[in-house]
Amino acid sequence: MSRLRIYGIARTRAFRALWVAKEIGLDYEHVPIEIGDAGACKAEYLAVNPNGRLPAIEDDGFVLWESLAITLYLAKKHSSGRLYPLDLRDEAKCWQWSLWALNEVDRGVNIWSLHAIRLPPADRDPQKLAEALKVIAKPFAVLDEAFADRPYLLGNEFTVADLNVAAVISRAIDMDLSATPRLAAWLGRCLERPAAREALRLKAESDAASPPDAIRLIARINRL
């Protein structure tokens, strides 16, 4: 049996943990539990993550939650010198971009995807959609500028910094990114990686299997 267990349906932020596991080539067990009372709020899962949020992992008895903490941990443990940089300054940049993604663009992209695509049309709010686009415009311009002289965030090679930021904004691939063409090209490069395509396939399958009420629950729980 695999020592690594990843909790969370791929439609959730568990997508990030699944992508990094596939990128590294790890043997893992996927436990595709749902959000809310259907899974993440059950006592069995709350014993793993008392926040009742997805994802979480168990790695040979070690429990960790928060999606980007998981990706950074797995990359450093299994891919130091490749996916996870050895240089201290590059390591700091990985943390910088990962925290930036959560603080600056995660919520805006999620609001956009819900009210542009994922919620039933009757539940979409044009005002929230417009506000989300305003919120992400400036940080997307910052990200676009980061690729003025390099193909990836830290230079010429794909790292966990790219994986984390691309995973956070992955649903923006369906957005009009003509104002940020370098961002668009970079996001395409990241999401075309074989490991990303495999994780995206799992996400698409879970999206397709999600009833409208499940998407409404996402919006309600996250106040989106």
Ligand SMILES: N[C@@H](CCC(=O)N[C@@H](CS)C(=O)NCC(=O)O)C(=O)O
Second form
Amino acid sequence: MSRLRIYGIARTRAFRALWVAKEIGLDYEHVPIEIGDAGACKAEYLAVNPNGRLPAIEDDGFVLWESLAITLYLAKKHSSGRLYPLDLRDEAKCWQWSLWALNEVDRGVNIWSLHAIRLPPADRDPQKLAEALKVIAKPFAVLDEAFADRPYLLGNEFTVADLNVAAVISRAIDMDLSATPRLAAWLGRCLERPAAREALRLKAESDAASPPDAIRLIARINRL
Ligand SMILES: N[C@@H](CCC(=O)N[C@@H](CS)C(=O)NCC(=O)O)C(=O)O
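Can you swap the form predicted on its own for the form predicted together with the ligand?
The next block holds the full complex; its first chain is the one shown before.
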């Protein structure tokens, strides 16, 4: 049996943990549980993550939740000096970009993708869509500028900083990104990596298998 278990259907933020596991080439067991009463709110999962949110991992008995804590932990544990930088300042930059992604763009991109694409047309709210685009415009300009003199966030190499930010905004690949061309090119480069493509395939499959009511539940339960 694999020592690493990843909880959460790939359509959720579990995608981030699946991507890093594939990027490193880890052997893992995927437990594709659903959000809410169908899975994440059941007592069995609440014992793993008392927040009732996805994802979480169990690594040889060690439990961890919060998607980007998971990616940072797995990258540091298995890919120090490659995905996870050895230098303290580079490491701090990985934390900086990861916290930035969660605080500045995670919610806005989610609201955008639900109200632009994923919800049935009758459930979409153009005002929420416009507000989300307004909220992410400034941080997207900051991200675009970060690539003025480098192909990846820390320099010439793809690191967990890129993985985390690209995973958080992955659904923005369907957005009009013409105002931020460097961001668009970088996001394309990140999502074309073989590991990202495999994780995206799982995500697309679980998106496709989610009926409209499941998407409505996502919007309601996450207040998006
Ligand atoms: N900050 C958390 C957010 C986790 C989260 O909200 N996950 C969603 C699925 S993508 C969820 O479980 N929502 C259900 C709920 O909030 O009850 C993380 O990045 O892991």
